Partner chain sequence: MDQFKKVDLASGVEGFSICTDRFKTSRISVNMFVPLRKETVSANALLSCLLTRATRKYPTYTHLNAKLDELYGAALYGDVAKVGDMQMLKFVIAVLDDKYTLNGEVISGDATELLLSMIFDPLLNDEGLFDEKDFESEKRLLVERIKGEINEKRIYAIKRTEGEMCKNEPYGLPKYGTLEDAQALTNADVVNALKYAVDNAFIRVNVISESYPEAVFQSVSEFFKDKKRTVTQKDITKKHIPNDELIQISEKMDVTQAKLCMGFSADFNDDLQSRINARVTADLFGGGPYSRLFKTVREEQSLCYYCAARINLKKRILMVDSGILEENKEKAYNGILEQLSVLQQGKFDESELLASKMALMDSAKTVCDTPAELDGWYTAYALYDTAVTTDEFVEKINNVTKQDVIDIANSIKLDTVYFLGSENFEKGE
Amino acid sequence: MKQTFINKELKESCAFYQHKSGVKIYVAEKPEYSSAYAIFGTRYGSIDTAFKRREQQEFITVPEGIAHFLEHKLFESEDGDAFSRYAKTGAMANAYTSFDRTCYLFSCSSNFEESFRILLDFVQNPYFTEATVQKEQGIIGQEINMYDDSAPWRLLFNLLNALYHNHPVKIDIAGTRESIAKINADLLYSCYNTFYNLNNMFICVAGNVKAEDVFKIADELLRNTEPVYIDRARVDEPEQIVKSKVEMNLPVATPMFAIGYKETCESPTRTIKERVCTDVILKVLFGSASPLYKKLFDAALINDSFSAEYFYGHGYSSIIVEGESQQPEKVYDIINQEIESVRKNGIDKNAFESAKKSLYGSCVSVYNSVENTVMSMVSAAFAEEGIFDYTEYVKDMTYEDVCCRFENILKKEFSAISVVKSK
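Coordinates for the sequence given above, by itself, in the form predicted on its own:
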C-alpha cells in the first residue's frame, strides 16, 4: 500500500509505503537540499529485558544492556564491517540505542542508493560468534567505565533510580559489566529474531531522493518473513518515588542538577493529547520567556543550560528539569513554589497562547533540516501516528485541554532531585 500525506499549511509532504514484509517506509522528498538522511529502526530498547513471542507460554528475561550490545555487533559481518563499506560511498554512518528503540542511520551528499543498500543489507544479516561476542564484552566494558565517569549520564540515571522502584528505565542503557558478561551468541540471535522482525521495524528517509527509488530498493532487498508479535512483561511500578534526593561527587566546574516529577502510568503509552499539552505546559512554566526562568536567571541561580523535557516511554513518564547552579536545592524549592502558585492561580491565558505559537513554530522549523525531518518521522512511526498529527494537534488544542492536563502532573510528593558536584 502506497500513500502520500500532504500538509498544505506547512507545504510539506511525505510518501508512505506499507511494504509486504511488514516494515513501514516513510520518505520526504526535498529536492532543494543537497544531502539525504536515512534511518532503519526497530521498536527495541534497553527496557525490553523481559518479553515473549505471543505464541510462547513463558516470558524470558535477558541480561541488561543486550539491546545496546546487539546494536554494536550488527555492524560486523563475516567479511568485514559496515563502516568500511560506508567509507567507500562517502556516507557518515552511526547507530544508537535508547530506552525503547534502536536505530541505524547514515547521511550523505552523494551515492545515496549505494549507501541505502548497505543499510538494508547489514541490518538484515546478523553475524555473531562466541569469539566476537567475548571481544565486544571488553569493548563495551570500557564504554561502561566511561559512562560511570560521565557527569550528565550519572546525573540522569541517579535521578531515574530515585524515581523508579522496578521499571527497567532506571537501568543503564549499556548495562553493567556483570550483566554483559552473561551475553552470548545464542541470546543475541534470540533477541534479533524477535525484535528485528520487519513487522516491528520502520524506515525513514528525507532529502534529495526519490520516493519511488527508495521503494524500489526496498522491494529488491527486504525479505518477506512471518510477522512476530511481541508481548512485553508488565512491570509493577508503585506510584511513590524511591527517595527525594541523591547526590554524587564528580569533577564538574559548576554543580549540575536534574529534577524529576514522576507520573502515574495507567496505560503503557502516552496519548498525543497528553504529549502536546505537557510540552505547552513546559514552555509556560520553564521556557526562556517564563517568569520563573527570568527570576532564576536574574538571581544567578541558573544559566542558559536550564531546560525541561517530557521523558516518556513504554510504561513510564516523568517531567525532567535540569541545569547548572551553585544552589541546586534552592532552585528546586523555587520551582515547586512556582508550580503551586500557578496551580492556585491558574495558567495565564496569554502565556498559553504564546507557548502554543512557540511550539507550533518549533514544529514548522523541523522541516528546515533533513535530519530533524527524519527524527520527526521516526517519532511518528514509533507511535504509529500520522506524520503531521502532532503538529495538527498543537494547532487545535485548547486552553481547557492544557489546564486539565496540568492538574495531573508536576506534583511535589512524586518528585526527586539528583545533584552532581565536585568534592
Second form
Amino acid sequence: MKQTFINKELKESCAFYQHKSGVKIYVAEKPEYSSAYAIFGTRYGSIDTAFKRREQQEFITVPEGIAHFLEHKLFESEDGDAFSRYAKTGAMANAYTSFDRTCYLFSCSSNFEESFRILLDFVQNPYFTEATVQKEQGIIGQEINMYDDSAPWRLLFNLLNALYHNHPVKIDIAGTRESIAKINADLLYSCYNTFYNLNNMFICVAGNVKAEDVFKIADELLRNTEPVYIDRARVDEPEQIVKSKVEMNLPVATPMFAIGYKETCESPTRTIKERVCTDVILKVLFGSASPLYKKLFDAALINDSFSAEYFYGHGYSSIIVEGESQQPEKVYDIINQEIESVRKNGIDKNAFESAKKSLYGSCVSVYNSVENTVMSMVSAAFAEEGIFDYTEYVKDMTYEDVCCRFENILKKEFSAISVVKSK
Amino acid sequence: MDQFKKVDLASGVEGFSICTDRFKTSRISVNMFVPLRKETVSANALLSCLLTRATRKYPTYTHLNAKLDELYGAALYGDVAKVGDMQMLKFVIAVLDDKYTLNGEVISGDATELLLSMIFDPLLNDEGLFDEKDFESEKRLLVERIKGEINEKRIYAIKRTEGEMCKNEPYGLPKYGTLEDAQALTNADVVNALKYAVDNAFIRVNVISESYPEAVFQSVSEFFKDKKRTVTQKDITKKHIPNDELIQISEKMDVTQAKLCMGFSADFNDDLQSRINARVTADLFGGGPYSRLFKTVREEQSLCYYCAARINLKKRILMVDSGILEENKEKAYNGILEQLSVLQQGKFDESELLASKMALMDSAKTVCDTPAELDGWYTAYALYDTAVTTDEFVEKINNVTKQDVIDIANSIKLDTVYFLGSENFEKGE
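Just the form predicted on its own so far, so send over the form predicted together with its partner chain.
In what comes next, the whole complex appears, and the chain from above leads the way.
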C-alpha cells in the first residue's frame, strides 16, 4: 500500500509505503537539498528487558544493556564491518539506542543507493561469535566508564531511580560492566530474532532522493519473514515515587539539579494532545519569558542552563526540570509554589498565545534540515501517528485544552529531586 | 544553485548574502573579529551575552523573550569563539519566514531590527553604561560558565592541552578568559569592548534568506555612514611556534575514565590546496571509522572508547584526544605515535586515502543543507581573502595524493602531552 501525505501550509510532503515484509517506509523528497538522511529502526530499546514471542511459554529476562550491545555488534559481519563498506561510499554512518528504540542511520550527499543497500543488508544479517562478543565487552566497558563520569547522565538516572520502583526506564541504557559480562552470542541472537523482525521495524528517509527509488531497493532487499508478535512483560509501577531526594558527588563546578514530576499513566502511551499541551505548559511555566524564570534568575538561583522537558515512552512519563544552582532545594520550593499559584490563578492567556506561536515556529523549523525531518518522521512512525499530526494539533489546540491538561500534571506529591555536586 | 553576493557596507564592514528558498527560516549573523588579548578576552565574552539580554524597545530579559515567542520562537543569541589568534563575537537571529506564519503576520522586519538595534543601538544608561543589574547577572553567568568548564572532561582536557601548548601565543587564552579575568571585569570594561568592536573590528554580516537582504545591509550602512572606522589588522594569526622541549602535564581528578591528549605542531603553506592536504591527512589519521586511530587503537587494540584527531588549519596544530583506562596510558600513547609513523612512511593503502577523501567531500556537500552550517562555512572564510565554495573545496580534495599526505605527516611533531587520571593514579608514571 502506497500513499502520499501533503501539507500545503508547510510546503512539505511525505510518501508512505507499507511494505509486504511488514516494514513501514516513509520518504520525504527534498530535491532542493544536496544530502539525504536515512534511518532503519526497530522498536527495541533498553526498557525491553523481559519479553517473549507469543508462541513461547515463558518470559525471558535478558541482561541490562543488551539492546545497546546488539546495536554495536550488528555492524559486524563475517567479511568485515559495515563501516568499511560505507568507507567506499563516503557516507557518514552511525547508530544509537535509546530507552525504546534502536536506530541505524547514515547521511550522504552522493551514492545514496549504495549506502542504502548497505544499511538494509547489514541490519538484516547478524553475525555474532563468542570471540567478537568478548572484544566488544572491552569497548562498551570503556563507554560505561565514560557515562560514570558524566554528571548530566548520572543526574538523570539517579532521578529516574528516585521516581520509578520497577519500570526498566531507570536502568542505564548501556547497562553495567557486570550485566554486559553476562551477554553471549546466543542471547544476542534471541533478542535479534524477536525484535529485528521486519514487522517491528520502520525506515525513514528524507532529502535528495526519489521515493520510488527507495521503495524499489526495499522491494529488492527486504526479506519476507513470518510476523512475530512480541509480548513485553507487564511492569507494575506504583503511582508513588521511591524517594523524594537523591544526591551524588562528582567533580562539577556548580551543583546540578533535576526535578522530576512522575505522571500516573492509565494507558502506556501519550496522545498528541497530551504531548502538545504539556509542551505549551512547560513553555508558559518555565520558559525564559515566564515570571518563574525571572524570579529564579533575579535571585541568582539559576543560570542559562535551566530547562524543562516532557520525558515519556512506553509505560512511563515525567516532566523533568533541570539546571544548575547553589541552592537546588530552594529552586525546588519556589517551583512548587509557582505551580500552586498558577493552579489558583489560572494560566496567563497571553502567555499561552505566545507559547503556542513559539511551539508552532519550532515545528516548522524542523523541516529546515533533512536530519530533523527524519527524526520527526521516526517519532511519528514510532507512535503510529501521521507525519504532520503534531504540527496540525499545535495550530488547533485551545486554551481550555491546556488548562484541562494542567490539572493532571506537575503534582508535588509525585515529585523528586536529584542533585550532583562536588564533595 | 544558491546565489552569493558580497558587498562592502562601510570601511572594514562586509555584507554577504546567500539567497535561497530552501529553508523555512531566515538567518542573520553579525560577526565581529577582534584580536585575542588577555586584557579584553573576558570583556568580549561578557559583551557577547550582555547585548542579547535587552534592547531599548524591550528593556528586560522577560520583555525580550516574550517578543521572541511572539516572533514564532525566533532564536537570538550571542557568543564568542577563537578563530586562530582572533576572537570572534557572533550575534545571530534565526526567524521563521513570513510566509509560514499562522495569520500572515510579517515578522522578518521586527527580527532584523531586534538584532541590529541590540548591537548598534544598545540599551545603555545616562552614564553610558549597561544596566548595573544586567551587568552583574551576566557576570555571574560568565563566572559560572568558566567554572563549569571542568564538567565536560573531554573538552576540558583538549582546552588544557591547547592552553599549555600555546601559552606564549594569543590562541592559548581560554575563549572566555580566566576566572580572575572575569571576576575583575567592570561595567566600563564591557562598554569599552563594545566601542572597540564597533570602531575597530573587521565585521562580516551574513544573511541567509529567500528575500533580498538589501534591507539588512542598508540599515548597517546607514549606521556606519558618519562613523570613522579603522581596522588595523583583519587577522593577526601566526602559526604555532613549536615548543623547544616536549611539554608534559599530568592532572588528577575524581574520574573513572582517563583522558590522554597529544598536541602536535604541523607545517604547511597557507594556500588552499596545502590547507586541504593537511585536512585530509588529519582525517586519515583520526577522522571517521576508516581512520588509522579508529581502526587500530580503538578497534584492533581496544585501547580506548574514542581516539580522534582534528587539525586547526590557522594555527597548524593537530590535536589527538582519547578516553582510556588509565593503566593503558603507555600503550595508547605508543599506539598513537605508531599510527603517525605509518602515515609518515606512507605505509597506508590508496583505498584508505580514498575513503577519507570521499567522506570529506561528502560532508562538505551537506554544508549547504542547514542555515547554521552555511553561515559557519562562509564565516570561517571571512578572514581569508576569498570565499571558497563547497564545490571548489571538493575539487581540491580530489587533488590530494598519497605523497601530499606523507609530506604533511612528516611535518607533524609532538609538542605537548596532557593526561587526566584518577586520584589513585601514580603521578609521573
